[in-house]
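Just one chain follows, in the form predicted alone, and it is written as structure tokens.
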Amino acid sequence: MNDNTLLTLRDRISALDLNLLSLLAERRALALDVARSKIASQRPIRDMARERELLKRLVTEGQKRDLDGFYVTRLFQMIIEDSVLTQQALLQLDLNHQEQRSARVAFLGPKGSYSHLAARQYGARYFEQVVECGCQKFSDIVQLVETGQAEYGILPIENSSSGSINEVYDLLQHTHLSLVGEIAIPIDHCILVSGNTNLERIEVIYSHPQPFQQCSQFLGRFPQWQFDYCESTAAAMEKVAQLNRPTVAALVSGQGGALYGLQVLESNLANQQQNITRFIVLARKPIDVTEQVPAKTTLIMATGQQSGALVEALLVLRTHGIVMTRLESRPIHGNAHEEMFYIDVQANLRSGKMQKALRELQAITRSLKVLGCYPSENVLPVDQE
């Protein structure tokens, strides 16, 4: 095959990429006719036996053209998770009347960073126009959304691998911001590099803490490298386009690196296969959520110091058929004994079973408080039995 030939079949497959994005915005455009049907019917926004069907006849029709199942499922779960998430968005949109075109969105680092994908993602799905803030240190985000000098605040609050980020539960004991949306980012942790070299020539590796507890498998394999801690991931991207040297790298996004100009040298070196990190959205005012999208509340409670006080609160959810997705508890400063729990619930805060379940956890608890309910953002994909 000669030079131009393989020009030919590069300038094709360019072109049927193009035809591919140009697809998939008017397949877009139409769940957004799907929503507003929906709003106009109160019809659900997912229908998971349609789904279903969808899926089993792509795949039928994927093997007639020698396209595997399992890359022709996976790619159209990543589309129907599209299609989900903007269908729910317009239903925000419209029960809160919510003609804001633009948006001013407050995260951490500058640009490159997981906040500031996060960020990014939240405000295309939302606003036409972000103005995008980004901020030095987590309690900078909430400050921002506080004074009215941000709209929302994009802070991380776990990931699937290193767990839960402290510092951000401890800032919501002391804000009076409310939780509007959660935003899950896979995470794909890369070396990226400025120019040629290979893994045995590097001597330097930049990152926040958290990508090098993350990867810590794979960095024992390089006992020689030294560890430089930035205090965010786009920071050390930063770092190492300004150095431009063959001996340092950055442990970082392959995403954010294309922003720098850096190239990738290894990826997907995480301990774990499913790295991702789950991102709360913050607002002055809380949200209301519609009964056709699956929802999720956040509360903080203190129980006391007496005997069984956790499981009695939790014998209440229970009770309602409230299903708990998480449970993290976190000391009251000022009081050494004594610990806040933060709960997560699949339930809307509009719903019966939620409100009989508050007013019987208010009798029960010291203290007691809704941080937010917003839609959950968690799209599991149909079986196929």
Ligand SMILES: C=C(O[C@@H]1C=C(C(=O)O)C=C[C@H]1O)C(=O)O
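Numbering follows the first chain given and starts at 1. On a predicted model such as this, the values are computed, not experimentally measured, just so you know. Compared with the form predicted together with the named molecule:
Under a division of the chain into two rigid parts between the two forms, the C-alpha atoms of Leu282 and Gln224 are best fitted by different superpositions and thus lie in separate parts.
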Given for the second form:
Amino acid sequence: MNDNTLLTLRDRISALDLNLLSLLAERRALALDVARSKIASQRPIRDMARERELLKRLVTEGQKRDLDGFYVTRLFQMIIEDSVLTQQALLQLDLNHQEQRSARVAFLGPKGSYSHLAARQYGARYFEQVVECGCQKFSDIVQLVETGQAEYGILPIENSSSGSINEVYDLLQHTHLSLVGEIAIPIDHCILVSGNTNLERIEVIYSHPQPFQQCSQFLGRFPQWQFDYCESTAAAMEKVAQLNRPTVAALVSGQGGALYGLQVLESNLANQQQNITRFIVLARKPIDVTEQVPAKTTLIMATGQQSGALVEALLVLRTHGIVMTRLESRPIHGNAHEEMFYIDVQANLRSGKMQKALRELQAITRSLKVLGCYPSENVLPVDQE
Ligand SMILES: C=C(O[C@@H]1C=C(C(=O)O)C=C[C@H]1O)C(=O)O
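Having looked at the form predicted alone, could you now put up the form predicted together with the named molecule?
Following is the full complex, with the preceding chain placed first.
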């Protein structure tokens, strides 16, 4: 194949990709119209039966066109997830009478950090314009929102492979801010380079200790590589972009690297395939969550020291059929013998069962605070039969 043929074929692919994008945008606009009709009809946002039927038909149609069923399913699950979350956001904005089109969002780190990606994802879903406020410490994020210099603060709370982020839990104990959202970001560590090179030519890899640790199996295949530890993955990207040499690379997020003009050489390098970080969104005022979307409520409570106090509290949840999705404990500052418990439940704060449970918990705990109720962003795909 000569170069001209290749260029022509690539032009056709590029044009076709633009058409795909237009179709995706058109589909999203239709989903928003569906959401508007659901505001009027009060129907739940998700309709599993419709999704199942839709996917089944697409798999069959895909097979007629020689497209593998697994590929078609994965692709459309992603499209449906976006559709559901976009609809959820519209209902939430409508319910909370949020007319504001732009917001200031505070997050940790310079551009390209995973927190930055989370902030962008949240901002894009809810606002037309986002003013990004990169901070140096978690406590600065909380402070910016508390003092009204930002409307929202994004904080990582847990990672599927390395666990809870204690510093963030501790900050939640002392703030009056409310939890108004959550975002799950898949962490995809990649080898990024500044130009034309290959794995054999690389001599030095820049990254933060966490990605080095999470990708140890892949890195073990290249004993000649020298590791250079940076204070953040964003700093690693900056370094590689600055050096601009074929012998250096960064082990960081592919998406973030695009902001530094870096290219992906290898992707999906973590030892553990599912590597997800969950972020929480903080704001000055709590929000109301429509019953048309799945909601989560986060509580923070201190129980007395008598034996079985925590069990008793959890039994209250069970009595009311409330599912707990997370339980975390942290020491209470200045009180060596007691613990503060953080509980995530799958329930809307306005529901009767949650209100009853809260009243009962109030009576048996030493302190109880609702950190917030927010739409759950965990859109589990429908099971395929
Ligand atoms: C668009 C709708 O809302 C949701 C999203 C769907 C989609 O994107 O295809 C399908 C069903 C619902 O879970 C709908 O109800 O039709």
